[in-house]
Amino acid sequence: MKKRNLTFYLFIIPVLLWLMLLIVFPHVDLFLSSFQFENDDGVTVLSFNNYLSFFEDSIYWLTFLRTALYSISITVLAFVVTFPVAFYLTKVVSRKYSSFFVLLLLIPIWVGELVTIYGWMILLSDYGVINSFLIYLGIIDTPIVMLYTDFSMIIGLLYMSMLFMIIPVMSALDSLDDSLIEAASDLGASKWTIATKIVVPHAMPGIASGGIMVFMLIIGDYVAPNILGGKSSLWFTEQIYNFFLTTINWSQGAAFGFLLLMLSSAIIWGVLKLTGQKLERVGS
C-alpha cells in the first residue's frame, strides 16, 4: 500500500507542479493585473476600466463580434466537410485502410501551423500554383485576388481545424451499431432519414466535443488571421497582441484576454443549451 502511494505521488507531483507554475500562477497574476489601471495622476489603482473600455469603444466589441461569427461559421463548415469523411472511414471503408487514411489526416499536425500557412500562401498568391494553373488553362487572363482576404483566412483556419472535428466524430460514430442502419434501411427509411434520425443524433456528443475544440482553437488563433487575412482582417487576438507587445499595456491585454475566455465560454454554454447537450456527456 505504501509503495503504491509513493508511486502515485511520484507521478502526480510533477503534473501538479507543471499546472501550478506554468498555468495557474501566470493566469492568476494576469487576472490580478487586469484590474490595474493608471489614472490621470499616474497612480496605479484597482479598477474595472480595462474591462469597461471593451464596451465603450465600438471597435473592440465589433471586432470580437466579427471574430465570433467567423469562428462559428468555420466550425459549422468544418462539421459539414468532415462528417461525410468520418462516416466513410468508420462505416464504409475497411479497418485496414481506415487506419491508413487517419494517419494521412494527422500530417497537418506534423508539419506545423506556420509551415502550413506559408504553403497556402504559395497556393493562393497572385502568381501562385492555383492562379498560374488557371491562366495556363486559359480560364482566366489576370490573377484572381485570393491571398490576404477573408477567403484565404477561412481556408487556412478550416484546413488546420478539420482534424480536431473529425477525430471526435469518428470516435462517436465507431460506437454506432451497424444493425440500426441496416434495420432502418430494410424498413424503407431514406438515406436522409437515417442520417438525421439515427447517425447524427448518435454522433452528437462527438460533434459537440469537436465543435468546442475547433471553435476555441479558431477564436484564439493569431497566426492564420494575421498572415493569411492580411491588414484588412480584424481578429480579436490581434488586438490582445497589440496591447501586450506593441503598446506594452499588459493590464489592458490581460483584461481583453480574460474577456475573450469568458465570452467564448458563454457562447459554447449557449450552444450546448440550445442543442440540449450536457457538458459531462460531451467530455466523455
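Under this definition, the rigid core comprises the largest set of C-alpha atoms superposing within 1.5 Å between the forms. Remember, predicted model here, so these are calculated numbers, not experimental data. Positions refer to the first chain, counted from 1. What changes on going to the form predicted in complex with the partner chain:
- Superposed on the core, the two forms differ at Pro14: its CA moves 2 Å or more between the two forms.
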The other form holds:
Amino acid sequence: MKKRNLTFYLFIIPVLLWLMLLIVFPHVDLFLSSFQFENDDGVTVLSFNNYLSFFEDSIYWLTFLRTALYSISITVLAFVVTFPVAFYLTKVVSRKYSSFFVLLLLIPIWVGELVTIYGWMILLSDYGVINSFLIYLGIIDTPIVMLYTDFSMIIGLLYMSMLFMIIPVMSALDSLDDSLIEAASDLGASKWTIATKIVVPHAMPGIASGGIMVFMLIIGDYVAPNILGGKSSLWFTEQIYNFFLTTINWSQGAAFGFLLLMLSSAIIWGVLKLTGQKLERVGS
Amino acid sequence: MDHILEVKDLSKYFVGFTAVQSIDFFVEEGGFFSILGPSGCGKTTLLRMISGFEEESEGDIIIRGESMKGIPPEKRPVNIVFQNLALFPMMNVEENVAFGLKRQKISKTEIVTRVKEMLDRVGLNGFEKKNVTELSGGQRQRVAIARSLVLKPSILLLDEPLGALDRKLREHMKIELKLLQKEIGTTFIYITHDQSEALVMSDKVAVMNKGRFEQIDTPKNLYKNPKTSFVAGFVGESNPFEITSYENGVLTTSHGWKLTKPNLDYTPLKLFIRPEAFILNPTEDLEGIDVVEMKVKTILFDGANTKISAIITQSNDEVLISLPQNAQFEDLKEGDMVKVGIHQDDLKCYKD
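Okay, that was the form predicted on its own. Show me the form predicted in complex with the partner chain next.
Every component of the complex follows; first up is the chain already shown.
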C-alpha cells in the first residue's frame, strides 16, 4: 500500500509543479501586478486605473472590439471553409487516402507560422506571384494591393488556424453513422437539409471545440496581424506587446492581458450558451 | 391483384464479383414478401437497388408501372427501415416521425395530426417528446417503422430490423409486424437470414443464394416442396445424405443405407429428410414406407422441439428425429433400439 502511494506521488508531483509553477503562479503574479499603479508622486499604489484606462481611451476598447469581431468572423469562416473538407475526408474518400490528406494538412504546422506567413507575403505582395500572374494574363494593369491589409491578415490567420478546426470536426464526423444520412435521404431530404439537420447537429461538439481553439488562437495571435496586417492592423495583442516592450508599462500590459483573457472567455461562454453546448462535452 | 413491384432481369456487378444476378420477380399489392438468404447472398444489395442507394448494372425495377431508372432515393415511393434503424439521435420521437413529412409541402397542422395518428397506430402515444435514445429496443423499432409508414410509401422495405433484438422480443415483434402490415395494407418487402421470421410473417418468400433466387413460393410450399437442394437444406431442419447410386427404384446413401423411391426420371445425388418425417414405431399395415432399425444415441430435450439423435444400424448414418412430447415415448432412453418408418414422399431428392 505504501509503495503504491510513493509511485502515486512520483507521478503527481511533476503535474502539480507544472500546473503551479508554469500556470497558476505566473497568472496570479500577472493578476496582482495588473492592479499596481504608479501615481503622480512616483509611488506604486493599488488601483483600478490600469483597467479604467481601457474604457477611458476609446482606441483601446475599439481595438478590442475590432479584434473580437474579426476573430469571431474568421472562426466562422474557418468552419465554412473546412467543414466540406472534413466531410469529404471522413465520409467520401477511402480511409487509406484520407490519412494521407490529413498529413498534407499538417504541413503548414510543421513549417511554422512565421515561414508560412513569409510564404503568403511572396504570394500577396504588389509584385508577388498573384499580381504578376494577373498582370501577365492582362486581367489587370496595376497591382492590386493585398499585402498589409485586413485581407492579407485574415488569410494568414485563417491559414494557420484551419487545421485546428478540421481535426475535431473530422473526429466528430467519424462517429456519424452513414445510415443516418441514407435514412434522411430515403425520407425525402435534400442534400442541404441533410447537412443542416443531420450532419452539422451531429458534429456540433466537434465544431464547438474546434471553434474555441481557433478563436483562442486567432484572438491571441501576434505574428500574423503584425506582419501581414501591416501598420494599420490594430490587433489587441499588439497593444499588450507595446505596453510590455515599447512603453515598458508592465502593470498596464498585465491588466490588458487579463482583459483579453476575460473577454475572450466571456465570448466563448456566451457562444456555448447560445448554441446549447456543454463545455464538458466539447472538451471530450 | 396488381403488381406493385416488378423486377426484371436485375443484376449488380461489383469489381471482382457478382452480387445479384439476373433476378426476376414481382410483388403483389398489399403483400408481405420476404427475401430469405444467408449473409452475403446479395439480399441487401437487392434491397439497396430497390430503394435507390445502389444503381443496377443491368435490368429494371418497376414500381406501380414506372421504371425507377435514374430516380434518386428521395424521389422513390419506397421507404426503408434500416438494419440499425438509423433513428436520428438529435431529435425526439415526434421529430423523427415528422422528419419526412416536413420535407414535403404539407401544412403544419396536417403534419401534427398525421404524426399523432401514426404514433397511435404503433402504440407510442405519450412518447412524443422522449428522446429516441431513452426508448427500449421494441419502441425504437416502432419509431423507425412509424417514421417510414407516415409517408404512406407504396412499398416499405425492411432490412433485418429484428436482428438486434433479443429472442423473446423478436418473437413478439414478428407477430406485431405481421398484424401491423395486415392492418395498414402497405406492401412490405422484408429481408432476413432468419427463416422463422420469413416463414411466420410472409405471404411469399424468395430464397436467395449467391445472387440468385432459388425459389419463390408460399412459406408452406417452400417447406413442403423445396425445389432445390439449397432450399431443402436452408429452410427448416433436414437430415442431408449423399446418394451414391439409384437402381431399380432404390437409393443408396454413401454409408450404404438403402431406401425405396420409385419413379425418379433422373439420378439423384442428394437426399433430404425432415426430422418430423420419421415415424417412430410405425404400424405394419402402412403403404409406401421403409422401416429401419435405429439405436438412440442421445435425447436432445428442447420442449416441443425435442429431438433424438439416432444411428441407423444398417449403415451407421446418424439422423435427427423429432420426438413428440407425449406419453407414448416418455420412457425412451439412450441405447434403446427403435423401429423407424419413412414414407417415400418424404424423401426429397435432388440432382445437384
